[in-house]
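Presented as structure tokens, the chain that follows is alone, the form predicted alone.
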Amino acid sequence: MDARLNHELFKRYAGNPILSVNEWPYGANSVFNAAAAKVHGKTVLLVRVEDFRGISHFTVARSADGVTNWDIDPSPTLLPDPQGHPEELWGIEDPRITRLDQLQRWAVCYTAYSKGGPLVSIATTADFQSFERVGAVMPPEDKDAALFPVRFNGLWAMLHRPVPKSPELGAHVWISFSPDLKHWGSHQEVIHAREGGWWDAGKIGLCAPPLETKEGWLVLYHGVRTTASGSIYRLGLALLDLEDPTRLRYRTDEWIFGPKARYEREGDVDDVVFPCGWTLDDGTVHIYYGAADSCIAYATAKLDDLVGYVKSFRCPEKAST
């Protein structure tokens, strides 16, 4: 079917959720928002895994097909510190994971909160065992962050949502860059949240890491709809430039995967799909995402289908907001 009349590009599993409290080795209350990175052949998802204080901590799962048979950490991988970190005080939510070659680690981009509000952090891991916090790197509000895998004239980059203090104003995407991870500037929007009656009207924020095309950078993003009966959080696409990724190329109209299984639609938080991981292989995009901010679901679509879809749209800058 065309998906300009089924709103899919990605296709469920047909056995999701694939994870969730019943597999979990320790109590917990709920299980989701998981990064996701191909190591060693394996797919390791640092899990967002919420106690029953409703602070948040992330543990790590491995699975060779990455899909069944997971081997969870015994015990959380990487707990809050509010002694060391006091942005950390109420927890550390929704990573994202960016291998960076250069230097030969992974960077794991988070949300610590605290009194002072939702900010971004940063910490590096070279085998998912142990981690070094770089620590707080923008100030509150901002949250859904990600690497780029490479640098720009010299410059890491970073996709970011900060949050206005005026909700009129709207919760845009921004880029950063910095010359080591740690000091950020040169910010300035780069996909807006539209107005009126859109789909992704009023705030918007990136789901998984920017992933490298030959066609620019796709970013899949999430776009919340307030409604009489609450929020409804569904997904759609961007194309930013691959020599500059502060051009925005290409972005959807129509939002291309929404809560529809029963999993998405009834759990702690109603209608809600948010992947904070994808992987790639042959050709083919895995997501694992947030269901109802309950459990960890998954689902899967050709890269070709992806950047082919969102180029069938007009260039943002020729396009009626």
Given for the second form:
Amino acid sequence: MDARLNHELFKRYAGNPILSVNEWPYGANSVFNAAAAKVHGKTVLLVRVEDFRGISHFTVARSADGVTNWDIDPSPTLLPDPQGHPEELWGIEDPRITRLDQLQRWAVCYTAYSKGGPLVSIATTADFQSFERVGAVMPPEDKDAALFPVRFNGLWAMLHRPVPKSPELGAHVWISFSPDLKHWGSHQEVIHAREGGWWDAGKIGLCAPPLETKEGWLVLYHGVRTTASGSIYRLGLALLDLEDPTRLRYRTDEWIFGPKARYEREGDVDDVVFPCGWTLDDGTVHIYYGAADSCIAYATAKLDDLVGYVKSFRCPEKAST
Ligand code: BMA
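Now that we've seen the form predicted alone, could you pull up the form predicted together with beta-D-mannopyranose?
Zooming out: every chain and molecule, the one shown earlier first.
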């Protein structure tokens, strides 16, 4: 394995960051961790905006080329609704968008920051202007959730990351199933955080929604490395079986992307790259990632390179932990 290869998979855009509070039409502390979708040929970002109270909401930004000339809603697109949804008391964070063709709608999984801790909520939309809440679907603490775009044996599937009470048990990616997006069950762990000195030891979480490829569901996940001077958020890849997404087939040993550029290394939270969305066209994957919890950056990779790279690592965690 060429150790340099992993740093060449994603190419950073030279004009990064592509969005920050400097472009925002109203005052905000930071804009980061945006979901992404292609809607009528345009790239739509559902951006996490943190206000000066520390509470987050979402605002839509649209661009024809997915990189420049962002048309940003002049005021918040989706605000937390603590009256109707008490679980949103301290804001809504880190959205992930999945197109559900069967429902002719987009589903947004997001973190609702409740008094009991962060939990997973879902809302749907047909136009990114009005949203219908499904509500809270997983109790706290649980976040980093996204839906698969299709049903498996008639059931919707969702990846998410529950956190056990004892931190030494680690926080892992789970999969759950639902007939109606509201009621979830058949919970099982699908990607296990590694242990010891690994870059993804102890705590991992889904980044962008699972991406369908001929070879399986491509999963981009973050690993959190705890160091003496704070946490480092880096990214790895996994491939789940196309027919049975409870089966982890491949997983990279090395991280494929980590904080390097200044805007990733310094911000409200240093050393964080945190993509909540990616889009695919003509074999190119476009990732949109929060950098240092302060701005949004953009990078591209070839889908074939990502799939080829993850397949060059034989899965099984048991061997690696
Ligand atoms: C995670 C989430 C993200 C954030 C990251 C780094 O737990 O809360 O929203 O970007 O921490 O601070």
